[in-house]
Amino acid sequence: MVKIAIVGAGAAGLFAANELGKTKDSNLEIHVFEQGAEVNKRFCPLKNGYACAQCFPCKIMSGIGGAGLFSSGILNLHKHIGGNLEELCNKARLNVEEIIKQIDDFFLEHGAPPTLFDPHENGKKLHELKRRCAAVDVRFIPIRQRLIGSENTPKVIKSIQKFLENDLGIQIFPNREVISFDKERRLTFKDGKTEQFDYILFAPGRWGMIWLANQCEINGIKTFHEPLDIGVRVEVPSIILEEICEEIQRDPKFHIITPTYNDFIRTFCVNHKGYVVKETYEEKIVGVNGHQLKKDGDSENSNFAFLIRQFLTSPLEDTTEYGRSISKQTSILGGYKPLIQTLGDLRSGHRSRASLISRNLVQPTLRDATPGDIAMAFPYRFIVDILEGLKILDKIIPGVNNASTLIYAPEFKRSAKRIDTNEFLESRAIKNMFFAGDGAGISRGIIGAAVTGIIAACGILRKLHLE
């Protein structure tokens, strides 16, 4: 019997388990260990099912389905979104288009909505949008997308879990936290028990990225710092994004180079007619995210992340710690709540106050935020980037640069350290130990994580001669 452990039950772990399990090889014993709870027990008892500010943080960020369980569930079906998926697949001698289609089909089989948003179906409007972008040196990336929706994602994940357990015989263990591993591929659990495996695939997600980096250091596995993505979440009246989100692309991707510092800033996770939500991390660090509860939405606002990509060089190369320090400072200023400010106040250097927010044209969908001054928390360079980026974006989407636009901070995508692996995502230092997903610094997002999970699983099957 060949014993295989998968640590983490997010997109990377679940798709790796499926890839291994569908061989139907009775000689494989596949265990999936997840620190957090199963889907039904991740819901908030204080709020009609969905996670909220009072939830214990790990219920939001970890559990079966990973952090994506409470996201809008946007599937970006593109080989250059979520990491350089084409390069990863090519190195593993896999066809990236076939792998992405395989992932999309699997989600459809388990209840993802059949509607596909394809910007190429409205060629005339897409051409005009690209023309407007080109006129102001902005890059727009047309992407086929499928919106699962925050209310549908738990149902889809439950269906996937049921299939893996009942049809493929995979054993999934929620609330089974791994606290360490060693070079002999032994896992030590929180209850003190240990178990040795022939193969281990680590896919702990962003919630487990600091733990994974520390464990790699202990075990002599090289890691590399990745760039930091940090910024704000922008909230505007939904009518401003209506034409683009409803007629061209559900989650439009705009890439901008700011003029003063030549920094890269991008839109990410657009939630048309959606909600801004609070996320809580370790050490009382708070952040914001966006949810899209329904395909057609039921909010009068739309929101999107506006993220700056920042590289660091010696002597300060630790982008993870740098991002956490900015986010912690922002959290302290907000009384351990996100900061909220009107764009007009941010431009003029004034702190926003509750009385102003209450009569602002755009009313916040996140009420559990502290009116304040984001410029007191963020580096000057980042404030300049945000202001310049929104000014440029306004030439493509008139209205996003209005004084009434709401800005929430911090929005940050914690940068995991990239694990040193070969083309099949196997550690170069310890044989039969594989890594996948966002927590290993290899991917970003649901599709990217799923692709890397499949690549790692193919690496295991290759070593077992079961491809």
Ligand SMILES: Cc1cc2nc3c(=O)[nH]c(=O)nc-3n(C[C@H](O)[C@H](O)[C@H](O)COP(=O)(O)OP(=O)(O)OC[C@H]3O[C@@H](n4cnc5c(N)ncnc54)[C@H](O)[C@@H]3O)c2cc1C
Contents of the next structure:
Amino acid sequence: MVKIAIVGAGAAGLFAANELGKTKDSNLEIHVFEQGAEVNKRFCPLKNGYACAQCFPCKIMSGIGGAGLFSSGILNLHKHIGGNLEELCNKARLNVEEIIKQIDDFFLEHGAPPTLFDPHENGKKLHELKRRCAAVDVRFIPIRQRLIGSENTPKVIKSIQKFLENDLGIQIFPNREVISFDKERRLTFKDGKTEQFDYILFAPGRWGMIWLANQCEINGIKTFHEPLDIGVRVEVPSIILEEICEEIQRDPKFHIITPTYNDFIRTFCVNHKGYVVKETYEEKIVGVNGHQLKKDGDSENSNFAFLIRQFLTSPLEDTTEYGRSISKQTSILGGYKPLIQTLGDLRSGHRSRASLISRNLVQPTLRDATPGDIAMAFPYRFIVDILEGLKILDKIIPGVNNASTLIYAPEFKRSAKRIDTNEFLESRAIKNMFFAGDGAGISRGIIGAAVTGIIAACGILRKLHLE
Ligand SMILES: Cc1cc2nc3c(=O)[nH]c(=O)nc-3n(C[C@H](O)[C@H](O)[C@H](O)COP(=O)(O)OP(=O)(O)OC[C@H]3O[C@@H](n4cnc5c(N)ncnc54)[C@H](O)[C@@H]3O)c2cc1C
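Starting from the form predicted alone above, please write out the structure of the form predicted together with the ligand.
Once more the chain from above appears, this time first in line as the rest of the complex follows.
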């Protein structure tokens, strides 16, 4: 019997389990260990109800289905979104397009809605948008997207879990936290029990990323810092984004290089007719995010993250620490609430005040934010990037650079440390130990995590001569 353990039942873990299980090789014993609860038992302790999208870290990140369970479940079916999936697949000699299709088909089989949002269907509009982008040196990434919808994701994950357990014979253990591992591939669980495996795949997501990096360092596996994604959330009247979001792409992705600093800034997580929400990163550090829950209905605004990517080199390579310190400074200034400022005030160097915001054309969907001056908290370089980036974006989406546009800060996406692996995502230091998903710094997003889970599973099958 070959014993395989998968740690984490998010997209990476579940898709790896499926890839291994579908060989139907009775010689494989596949166990998935998940520290969080079953789908039906996942509740947010802060909200005293189902997980909300407003707190991090929170039970929302943990349990069968992983962090994606209570998300709107946008599947970005693109080889360059959610990690460098094309490069990862090429290195493993796998066909990225085929794998993305396989993942999408699997979600469809388990109840994802059949509607596909494909910008290429509106060819004329897409062409015109690309032309506008090219004229101002902006890259637009047309992406086919499927929206599972937050109301459907729990059902889809339950169906996947049932299939893995009943049809493929995989054993899934919720509430089974792994607290450590060693070089002999022994896992130690929270109850003190240990178990040795022939192969282990770690896929602990962002919930387990710090734990994983610490464990890797203890076991002599190298880790590297990934670049920081930090910035603001921008809120505008929804009509400004109507044409793009309703006729071309629900979650449009624009990539810009800012003129002064040559920094990369991008739109991310566009919530058309959605809401800005507060996110608690950790004690006393708050930030913002956006959501678009059907139950809340449409808002009059649309919002998107505007994120700068920053690499750091010696002496401070720890991008998470740098991001934390900026977010902390912003939170302190906001009295432990996010800061909100009109773009007009940010541009002219004035702090915003509640009286001015109450008269502003765009009214905030997040009320629990402190009017202030983001330039007091963010480095000058990032403020320049944001102002320049919005000015350029305005040439494609007229209106985003208006004085009444609302800016919330901070929006901070921490990256996990990248684990040193070979092309099949196997550790170079410990053989038969594999890593996948967001927690290993390899992916960002459901599709990316699933692709890396499949690559790692293929790596295991290759070693077992079962590919
Ligand atoms: C609010 C929200 C909305 C999002 N919306 C989208 C979206 O629309 N589209 C999209 O593509 N992405 C979205 N994402 C991101 C997406 O959910 C993640 O990229 C994806 O889930 C990553 O998959 P993963 O398998 O790597 O990790 P995860 O899904 O995080 O799963 C990892 C699992 O491992 C478990 N675990 C951790 N440590 C241990 C341990 N020591 N022992 C046992 N188990 C452990 C965790 O409990 C967790 O359940 C969203 C995320 C959030 C938080």
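Numbering follows the first chain given and starts at 1. In this text, rigid core is short for the largest set of C-alphas that superpose within 1.5 Å between two forms. This structure is a prediction, so every number in the text was calculated from the model and none was measured.
Relative to the superposed core, residue 199 shifts its CA atom by less than 2 Å between the two forms. In this overlay on the rigid core, residue 220 has a C-alpha that sits less than 2 Å away from its partner position between the two forms.
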